[in-house]
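Quick heads-up: it's one chain on its own, the form predicted alone, in structure tokens.
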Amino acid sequence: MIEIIRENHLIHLRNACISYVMVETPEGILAHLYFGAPLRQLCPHGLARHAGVERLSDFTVQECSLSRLPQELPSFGLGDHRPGALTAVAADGTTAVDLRMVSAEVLDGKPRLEGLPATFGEDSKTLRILLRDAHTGLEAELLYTLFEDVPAIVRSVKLCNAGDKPLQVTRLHSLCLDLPDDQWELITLSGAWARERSISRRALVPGFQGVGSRNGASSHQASPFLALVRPHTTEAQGEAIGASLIYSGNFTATVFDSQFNTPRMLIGLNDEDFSWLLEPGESLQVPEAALVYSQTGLDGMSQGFHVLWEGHLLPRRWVHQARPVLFNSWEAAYFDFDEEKLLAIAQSAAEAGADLFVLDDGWFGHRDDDYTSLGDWYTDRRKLPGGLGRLADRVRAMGLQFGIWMEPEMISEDSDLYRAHPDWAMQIPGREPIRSRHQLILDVSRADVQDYMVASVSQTLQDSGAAYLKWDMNRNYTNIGSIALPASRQRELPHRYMLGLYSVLERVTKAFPDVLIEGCAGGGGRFDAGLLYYSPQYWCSDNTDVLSRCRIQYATTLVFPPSTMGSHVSAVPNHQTARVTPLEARFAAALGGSFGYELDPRKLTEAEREDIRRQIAYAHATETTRLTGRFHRLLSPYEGNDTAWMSVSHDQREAIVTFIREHSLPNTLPPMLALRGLDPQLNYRVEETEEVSGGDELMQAGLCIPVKQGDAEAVVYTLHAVEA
């Protein structure tokens, strides 16, 4: 429920999981009081003393520093010397913004955000607050949405220039949260290509700390997420506050610890090299951010995010729909294939029990390497003389669905598209383009480019009848310029690009609602909540090595549920690390996400092919629990030699437990693994050992895990509730 308590100017959002409390000061400043465990009520006396006065009615900007006041949308220039959430340059060149409360109202449900992916839900209430700067006419609309039984608040900001002179917005963050003490540690997810989303945890220090991206994508280097946790917080206990931005482009996620030891958490658009011109009457909507609170450690925070995304963000068509077990052609063939080779791979996949065959890069234009043909989305008849349609029909005749790879946002200089439309590439006139991966980026901010992308993707899906589309994006921004934008709006290009991409995806998903889109950006370089609104699973990383994937997938589940992680069994030696690991370990790691294979099944032994048939049958049988059950991380690869996780069905009658040991240890006893999430009153049969134990025993004493000698050894256990 959302209460607006007029007599003491309080606003209280609460459900069974959380409370979020704000107050309007006597001068109309919107201040933050509390975010945490649910409260019956809260009085603002503590805030007054915290801000340096005896009573809130005594607070005035003239007498008290805004640097002491926790605020919902702080700005710079009128006394708050901490980093603000908003900066706007007025026509006279000054940057002071003074936003005061105008109105607050409660809406049923949740308004759509113009041009942006966002959460949805009929079981929600939304608080709409209007703030206004009387001097410039700048207005800010804040939306706060509360869902039933989800420990989260989602917030967004929309600016409107209601004045009579232009304004230049140079900073606008989606979320600001001021906290009363700095006894927290900061968790971020950082990395690189093939090392995406590594967990970093450190104590807060005075000043700035955090992550961000200026790459044009949320990036391999950083994830649009941060969390504050108490020093004693573990997976299973302690407070945690997490914030995630529903956006796929340049972002910043920071904490500023002030001189008063009061940290300010900010997340939103990256303001480096950003500005947005607001002419009178124009508006700017920024992405939505989700804020999750947990009293039960990182496990509780993650489950809060998982429930939010699964219930209120992912395409509803796919949340509870079975995901196909797929074979992808990339590591099996790369660019070197013809129709008969692809059909032979597909036939082997069909015999193994797979559901889907995916044709990756190399099928279009005259594409024999990565130097050519991006943008020419017509079939290469040298390789596929019968066209894409005939190949797809022959694959479907084997009992498989057909899938296709595209990289619609890119263009090769050696392409018919570039020869016809060189102006469609992102470029700075007079400067030599930087050809990362031998390709350029289409200027997706342009309506004509968006129309071409929609037409190309649509034609490919129609010609092939594809049930699956792998949407890739393989390079960072350079030469950031658009010949379609005036000089005054060039710094809007990165955000306009994302708005254009979201528009394209909106049109494609509406036209082809039954096509499963798996996102990819050189692996996991754009794995974020913004893209998951359109593509319910994302290729987690180009690195498919077991031990690398333990770390990548473990960290990814801090924010995202297993169903969103594309995870495949690949060949050995691994193509990214050259490591040789057992097939059973590769299977165990891949089973942690949306499952598939990235290898040539024709090159396997008969014993390995039989193992794969067994693996696929198991993946099918356990899919619902693995991908949509309640997920728990048990042992962290960042803290020891072992990794373990489990998923429990919502009725607590089935559980899948995975354990992977990185390095073999001599002269050790089998570990006892304490499980979580079971019903302590039920007994469970471990199908692989036929042993029966109580749920309380498995969670308190643990499950004994005998592991074979050898590096990267793994076991997967299936637990079913049985009658006592």
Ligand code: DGJ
Second form
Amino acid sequence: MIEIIRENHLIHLRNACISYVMVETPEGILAHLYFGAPLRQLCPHGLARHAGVERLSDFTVQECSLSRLPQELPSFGLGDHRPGALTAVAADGTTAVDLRMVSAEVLDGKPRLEGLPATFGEDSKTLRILLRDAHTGLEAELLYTLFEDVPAIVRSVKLCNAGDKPLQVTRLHSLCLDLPDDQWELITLSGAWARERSISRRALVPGFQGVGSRNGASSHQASPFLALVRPHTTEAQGEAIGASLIYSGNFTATVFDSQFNTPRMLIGLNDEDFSWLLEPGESLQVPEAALVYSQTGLDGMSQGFHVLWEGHLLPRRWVHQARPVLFNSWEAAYFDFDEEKLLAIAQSAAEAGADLFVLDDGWFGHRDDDYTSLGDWYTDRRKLPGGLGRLADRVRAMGLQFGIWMEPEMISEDSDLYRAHPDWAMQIPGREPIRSRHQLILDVSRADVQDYMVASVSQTLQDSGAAYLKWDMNRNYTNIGSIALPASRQRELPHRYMLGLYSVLERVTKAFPDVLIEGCAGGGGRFDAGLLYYSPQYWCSDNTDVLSRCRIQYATTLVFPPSTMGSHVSAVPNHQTARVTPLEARFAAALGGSFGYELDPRKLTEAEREDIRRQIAYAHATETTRLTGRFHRLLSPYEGNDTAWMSVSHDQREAIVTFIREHSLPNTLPPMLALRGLDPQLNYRVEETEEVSGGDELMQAGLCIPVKQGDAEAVVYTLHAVEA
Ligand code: DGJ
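Shown: the form predicted alone; wanted: the form predicted in complex with this ligand:
Starting with the chain above, the whole complex follows.
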């Protein structure tokens, strides 16, 4: 059931999970009234009192302060002194914008967003609202979409200059949500390379808080997400409102607590170093944002995001498709390989039962280190004399699929591509370029660069017949300048770059729908809903250490489902932390995502190789439940010594439970782990212990977990429903 009800200037969007209510003031300002659990109806009395008037019909911008009115697309200059969602500079240099309602219409389904990844789905209804500033002719089109049975609303904004003079847009957020009280805490995901997406939860304070990126990627440092939760909200109970931006570039996700204790959530393009020139008739579409509501704690919020992405964002071809268990060559060989070595690794992988072998960096140009060759996407015959095609054929002859790594957005100065097209690099003429990881970034805003990227990726996929592409991106913006853009449009470059990237990905995924793309940005430096639209899995972090992964993966699941997290077992000592942990624990952590290995199997003992055979068989057998079941976090590594999570199949008959203890504890009792999501009426047999318990007992009394002594000890249990 989806309803969009319009009565007496009220607009009520409702499905079985949420209501979102707006109201048009008598002067045509689009005010926000409510977002939360579904309601039968809503009267705007409360809003009137908030706005300082008896009845909403008494509200006028002359007599009352816009600072008191919750709004859908607040701008600046007419009395609302909170940070707004929109700023535009008119031809006379002034910035006041006064948007009033022109029309509202209900559409079946959801229109595509031009040039941007966005949610989709036929089981939806969309409300299109048009606002207009009579003074400048600036028009804003707001789209609000609701899907069946998803506790979320998605919203996007498009500006059009319908006036006769140019306008400069200097801020346009995708989402604004004004809340009536500030009894909330803020959750964001922040981090660094190898420490991506760490949970930060803090009280609201007056003024600004939030995260953002100016890196040219959503970044290792911050995720385009924020949530407000009640102070008592836990995993299992309490309200939570989460917002996520479907975008991979510069963003901000902020909350501003006002003088009236009414917080305003804003998420959208980062407006530092941003402006966009709108000549008469031109338009600007900004990314879509998703807003999820939960009354059942963080678990409910995450379920909301997972259901939304799985049903309406991830590529349909892959969302319910088994993901190959892969062996990646990077930590096994780095740049030091030849065909013989790769084939030996692949042979071991095949014998262990893997599905796919991935050749990572170092196969093209003359790339023996990271100083050269990006852009020269032809095989280095010194290493692979028979070309990529022969290697791929030999890998396939072992019964494995072949996968390949590329970094299509980059260019090395030592490359034929740079020698031919130095103007293709992002640059500021006359300034010394900053060479992060010794490389420059292609100016992906240019159509000729986009064509080259599509051609070189297509050629590589064709030559190798690859079934999988790891699309990497290893550095952030510096020298942000495009030779192809006029001075008046240079500050459009970061967003134009993203539009160019999305257009390339659109073309590549259309031409190669059966190639599984795994996104990567020096690990998880661009792990966002924007890229997941094209690449259903994303390399979660370069850090594969078990204890680090517990934190990174636990936090990532706040927004994204397990299938999206590329997760590998690697060698010890770990290459990032130097920690030595048991193989079983590395396996347990990696099982929490799209599973694979990142090591040289030839260096393992026979016993370890046997373990890996068993692990891969287990990963295959449990794949559907692990990757498409409902995911629940049980114990947080941010709050204690233990991490636990579980996945339950949709029919509640299968479940996989993972428990990992960080530090060994002497003289303790085995923990009783309270499970979630089982059917209380069913009995479950634990495959590893053969014990049978009721679903109610497992959720209320808990499952006893005997943990071995030692740091990073893990237990994985497999539950099957049995007849009573
Ligand atoms: C960074 C990635 O995160 C690694 O997995 C690897 O692909 C390297 N780039 C290769 O340069």
